[in-house]
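Heads up, the chain below is alone and in the form predicted on its own; it's given as C-alpha cells.
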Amino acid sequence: MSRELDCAALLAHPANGGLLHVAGPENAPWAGVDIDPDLHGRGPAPDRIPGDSPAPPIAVFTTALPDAPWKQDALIRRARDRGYRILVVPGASAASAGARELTRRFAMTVLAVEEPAHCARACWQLEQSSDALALDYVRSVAAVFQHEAADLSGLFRNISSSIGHAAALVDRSGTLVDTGEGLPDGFVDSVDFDAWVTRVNSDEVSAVTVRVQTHARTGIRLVIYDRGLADVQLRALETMAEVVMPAVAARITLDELAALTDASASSELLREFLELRGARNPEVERRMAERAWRTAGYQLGFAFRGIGRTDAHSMLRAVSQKLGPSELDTRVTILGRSAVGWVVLGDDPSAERVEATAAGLRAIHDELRRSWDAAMGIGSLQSGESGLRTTVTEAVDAAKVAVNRASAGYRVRVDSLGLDQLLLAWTSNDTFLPAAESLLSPLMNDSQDLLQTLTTYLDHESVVNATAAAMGIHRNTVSMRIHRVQQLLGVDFADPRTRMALHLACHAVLGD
C-alpha cells in the first residue's frame, strides 16, 4: 500500500535531486511514482489497486522538457489525460507561459529537476518507511563527527549543510543559535522542556526536538526544522537527532569551560585596571590591547546585576546572547556578582547618539527581564582612561542601587542618582568596613539569619509582608527578628537617618 504525502514533503527532502517548484499547487497530493510514464496510450488512467491512496503517483521523466511550446503543451494534456497530476521533469523551468498557465487550468503540479533518479528515490524513502530515510540522514550527519567545529555555531552549521534542514539551539527565554531563517514566534512555547522528543508542525514550521543533555547547561533542546515536513520525514529526523545530540552536548560543555576561562581572566584583567587608579602598568596595558579594549575617546558604562542569588556567570552568559544582536559595540565581563561593561563610542559623539545607546541598553534590560530577575545601572559619558575607569564605576554602584528601585523599572542612570551614589561610595572607602562590621557585630552569628533579615528588611522599605514574602518565612518570624535586632543593636528604626546607615552597612558587611 502505497503512503500518501503531498509535494511540499518532497520539496524539503534534502536529496530530492535538485527540485525545484515551477507551476502549480505546492502541497498537491501524490502516492507512488512511475518513471518515464507512457503517455501514449490511449483511455482513462490505470486502474489503482483497491485499497490503496486515491492520490495518482508522480510522474518522473528523465528527458528534458521539449522546447516547442506545441510539444510542451502535448506534454502537460496526455499526462493529464492518463491521470497524472505532478509532473517532474528535467529543465521545466523553461517552459512556457502558455503551458503554465495549462498547468494551472487542469490544477496540476510541475517540478523541475536536474537528478531524476535521485528524486525517484527520494520518492521511494518518503513512501516505503522513515528507516531508509532516517539511515541517510545518519550517514549524512556522521560527517560531522570528523571535522571538529571551532566553536558551537560552527558545529551547527555542520549539521545543517550535512542534512539539507535548518538546525536550531533553544531554551526557553528563546533562539540561541540558528542556521535557518528563523523559528516562528511563538515556537519555545508550543515545546514541551520536559520530553525527551517533541514534534512541533504547523503552517509555519515542521520541527523535532530532542533535550540536550550535558552538565554544563539546562533547560536546552535541540531543534531541526524545516517548512512541509512529513510525518514520515519528523520520524527520521527524531533518530538523527538523538544521534547528534551527543555532539552538540560535548560541544557546549567545551565552549562553557572556554567562556569560563575567559570570563575569569577577562575580570581579573577589569579589576587590575581599576584598582590601578591612573597608575602605568605596561602588563595590564598590553592584556587589554590584546582584547580590543580601547580607553581612548568616549565610553558609557552598564552593569547588569542579579536580584536575589544569581550565578554571575549564567548573568554574564545571558547578557553576551543579548548583546550580540545588538549594533552597540561593546565589550563585557564579570565584575563581583554583576556583568559588567561599556559601549565603545569614539570621539565626541552626539547627545542623541548618546541617548540612543542608553534605549539600546534599556532595551536589553528589558528583554532580559523576561527570564532573569537583574538590574541594571548605568553610568555617564566618559572619555580617556581615567573616564572608562569612572563610567565602569558609577555602573556598578548604579546597578546597586537600581536592585531596590522597582518603581523605576529596577534600572538606575547615574544622572539621577544623586544622593545614593554619593553614599554607596562613601561605603567604599577603607574606613566604613570596620565601622560597619563593629555596629553590626551583635548580629553576626553563626547563621546571620537576623543580619540577612535586616537587610532583606530595609531592601523592601521596612515592609513586614514585602520581606516575609522575599525570604519566604512568616511575617510573624520577620516580626520577632526585627524586634530582636532592635534589641541588640538599640537602635531606632523611625529615624530615616538610622535606617539608611544600617542599609549600606548591611550591604557593605555582606560584599555587595
Second form
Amino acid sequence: MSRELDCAALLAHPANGGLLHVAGPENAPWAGVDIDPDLHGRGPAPDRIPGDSPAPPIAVFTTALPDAPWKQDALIRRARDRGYRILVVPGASAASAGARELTRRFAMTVLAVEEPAHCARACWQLEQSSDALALDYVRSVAAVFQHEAADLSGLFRNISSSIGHAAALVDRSGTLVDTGEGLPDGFVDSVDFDAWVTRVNSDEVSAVTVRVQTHARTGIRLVIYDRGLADVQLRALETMAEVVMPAVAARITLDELAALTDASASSELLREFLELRGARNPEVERRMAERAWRTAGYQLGFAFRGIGRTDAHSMLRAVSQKLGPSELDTRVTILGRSAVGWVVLGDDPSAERVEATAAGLRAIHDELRRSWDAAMGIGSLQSGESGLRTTVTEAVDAAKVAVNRASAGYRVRVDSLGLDQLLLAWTSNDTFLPAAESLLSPLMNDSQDLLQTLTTYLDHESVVNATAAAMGIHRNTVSMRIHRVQQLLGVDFADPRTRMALHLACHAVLGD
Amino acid sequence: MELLLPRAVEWPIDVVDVAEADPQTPCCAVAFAGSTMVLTERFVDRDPFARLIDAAERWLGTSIPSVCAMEGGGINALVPLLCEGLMVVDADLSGRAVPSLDQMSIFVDELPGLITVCETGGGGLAVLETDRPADIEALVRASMVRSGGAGAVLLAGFTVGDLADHAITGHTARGLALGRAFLESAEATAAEAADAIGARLIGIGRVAAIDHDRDDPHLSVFDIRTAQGEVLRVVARSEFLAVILDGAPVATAPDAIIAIDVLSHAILEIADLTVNAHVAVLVIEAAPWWWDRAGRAEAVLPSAYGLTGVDVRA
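The structure above corresponds to the form predicted on its own; please give the structure of the form predicted together with the partner chain next.
Let us now look at the entire complex, which starts with that chain.
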C-alpha cells in the first residue's frame, strides 16, 4: 500500500515548523505549495479545474490569522474559491468556532504553524527532495552518539527524540523496547524477519524495519514507526535506520556482555548459598545483600528449564523480560541449565496471595511457551534462609520432572499433598523412606492388612479378583480394604501418578 | 414615546409629503441624542424642542414652520410628532438609525448654511455652525455628557425643497406599511413574515457564540448556525452593521439588518441576542438615496465604523 502525500505526512515531518492540526481532515492530499497566494483574484485559480486536476497545493501564509472572526471566515472562503483545500496559517489555533465549522463545511483543512518557512521547506523536502529528507534524518541521528546512553532503552529514547518518530526493537516473540505509544497488535506477525529492510503499512502506523546484526542475539529488528508517514518519508527513514543499526547492534552486544557477566556472578552466588546448607558465610551474606537477596520472610521458588538443547542465558533473558512487567517481586539467575529464582512474599502471606503468585508464574510460563520449549517447576511456600534453599531446590527438581510431563503442560508444582514431593525425594534416597512412611502412616495398623492389600492391589494393576486370588481372601474383602485405604489416605486411584507414587512408597516401607 | 405621544399632542396628526409642501418652507430636523437607556428613565418635556427651535430661529433670523425626522428608524422616527404647531414633513436624514450626526444626509451632501442646536444641561443650549460635520458630532456628544447623558438636538438651515434632493422621503408612510404588514403576519412563519414586509430572509438558526473584539469592546459578533449548517455571522456595534454567510458578506449597512425571534417574531435588539436564541435574520434594503450619488454610502458603510472587509455595495 503506497501512501501519497497528505496532511498526515506533513504533520509527521519532524521539522515542519511546529504544525498543529486545527480543523478538517488530516488525510487531505496535496501537491505543491504556494506561499502567500493572492486570494483576491476573480474566479477559480488557473490550471486548477475541479475534478480534473491532481491534488491542490497547500497555501502557506506568513501573516497571522486575523483576529476578527468574519475575516477568518473570509480568508477560508477566498482560499476555497481559489481552489485551495489546505491552509497553513500562523496563529490558526486561535480560530473561532465558526471558522473551524466553516473549514469542516467546506471540506478543507486548516493547520496552525509557528515557522511558515520551515513548513514550506518540509513540503519541498517531501515532494521534491527525498535525499534532503534522508540527510536531515541521518544528521539528526548522528548527534545522538555524542551523548552516552545508560542502557539500550536510553539509546532508543535518544534516537527517537532526535528523529521525531518512535523507535522500537522487536523479535518474533514481540516488542523488546519501544519509545512510542506501542506497536499495534499483530505487527510482529507482519514483519518479514528474513529481509534486510522492510516496510510495514497498517491503518494505525507506517514503519520501516532493519535486521540488527549482532552475534549476541539473533532474529531482532530495529523498527522506526509513526502515524501518517508517506512513502518518501519511509524511504528516508530506511536510509537512517541502516545508518543507526550498527550502533544499536553494538549497544546490544555490550549489554549482552554485561548481562552474561552479571548472570555468571549471580549464578555462582546462588550455588554458594545453596551449598552452605545452613553454615554462615559473611562474604556470601554481603554479596547477597548487595543484590537485595533477602532471606527473611516467605518465598516461593521457581525454575524454568529448556526442553531439549537450550542456552541457559537466553532462557534467563527471556524469563527476565517476562518477569519485568509482572507485579511479582522476584529474583532470578541461572543454575545449571535452568533459569532459577524465587518470589519474595514478605511476612505471613495469605493463601489467596500464594495461589495468585503461583497463577502469575503459570501465566509467565504460558507466555514463554509461545516461543520457547520450556518446563517450569514451582517449589513449596517456605520461609527464612533454610526455607529459601528448600523452595529453590524443590523448584529446580520440579522443573527436571516437568520436562517429561507433557500431560501436565510441562509444569510441576510441589503442593501440600506431598505426592510430587515424594517423587522428587526419589532422587535423593535418604529422604525417600521417611517420606513414604509419613505418607502411609494412616495404614499402619497392627496387622498391616491395609498396607499389604494396597501393595498387592497395585502389584496386580488394580485388579480386585487378581488381588484376592494372590492374597487368598474374598474379593469383597479386597474391595472393602481398598475402599478403606482411599478413605484414610484421601487419594484418587484413577490418577496414574497417585498409583505410581503409592506403589513406590508401599515397596519402600515394606522393604522389598 | 408610546406613553408620551397619545397625551402630548392632538390627534390625528397630518404628515405632509415633501412634494405637497412649498419647497421654500424653512425646515428643521429633530431628535434625541445620547443614551437611549437614559432617555427611558427621564421625564420628557411636553414640547422638548420648543427652546431649540426658538434659538435656531433667532440665529437664522427666520421662523421655522416645518419639521422632519433625523432618523427614520428607532424612536427618533416619531420625535417630530411632538412638535406641536409645526407642519410635519414625511422625510428623514438617514432612512434608518445611524449613530453619528455627521452621517445625516444633509451633512453627507455638504449642504451649506446648516446649524445645529443642542441642550447642554442646566437649561443651557449650544448653537453650532461649522463646515466640518465631524466637529458637530464631537461637540454635540460633549454636550450630551454635560446634559446628563442624553438630550434634544436640532438641525436647521435648510428648506423642504432641500429635503427632496438631500434626504430620504416617505419614511412615515413606509414605516406604517411595514408595521401593519408585520403585525398581520404575527401567526405566519419567519420566512412568510419577511416576505410580507419585503425583507430578504438571510437565515434562521441558533446563536452558537458571541465574540467580542479584543481591541474594540463595543463590537460584537454573533455566531449563528443555521439549520442547513451554514455559518451565519452578524456584526454589531450599537446597531447591526453586517451579515456574513459562510465567509461572504451578504448584507451591510446602510441596509436595515433585523433579527427577530423565530417563534414570537419579537424584534430583537443587540442585547437581546443571547446564546441559544432562536432567531431569523432579515434585511430590508436601504433607501436608494444612499446609492444615487457616489460618495454617499461611504458615510454609512461598515468601513465608516472601522470594520474592514465587509462592505457590500449595491
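We call the rigid core whatever largest set of C-alpha positions still superposes within 1.5 Å between the two forms. If you're wondering where the values come from, they're calculated on a predicted model, not measured in any experiment. Positions refer to the first chain, counted from 1.
- With a cut-off of 2 Å and the rigid core superposed, L440 has a Cα displacement that reaches or exceeds the cut-off between these two forms.
- For Y457, a C-alpha deviation of 2 angstroms or more is recorded between these two forms after rigid-core alignment.
- Core-aligned CA deviation for A28 between these two forms: less than 2 Å.
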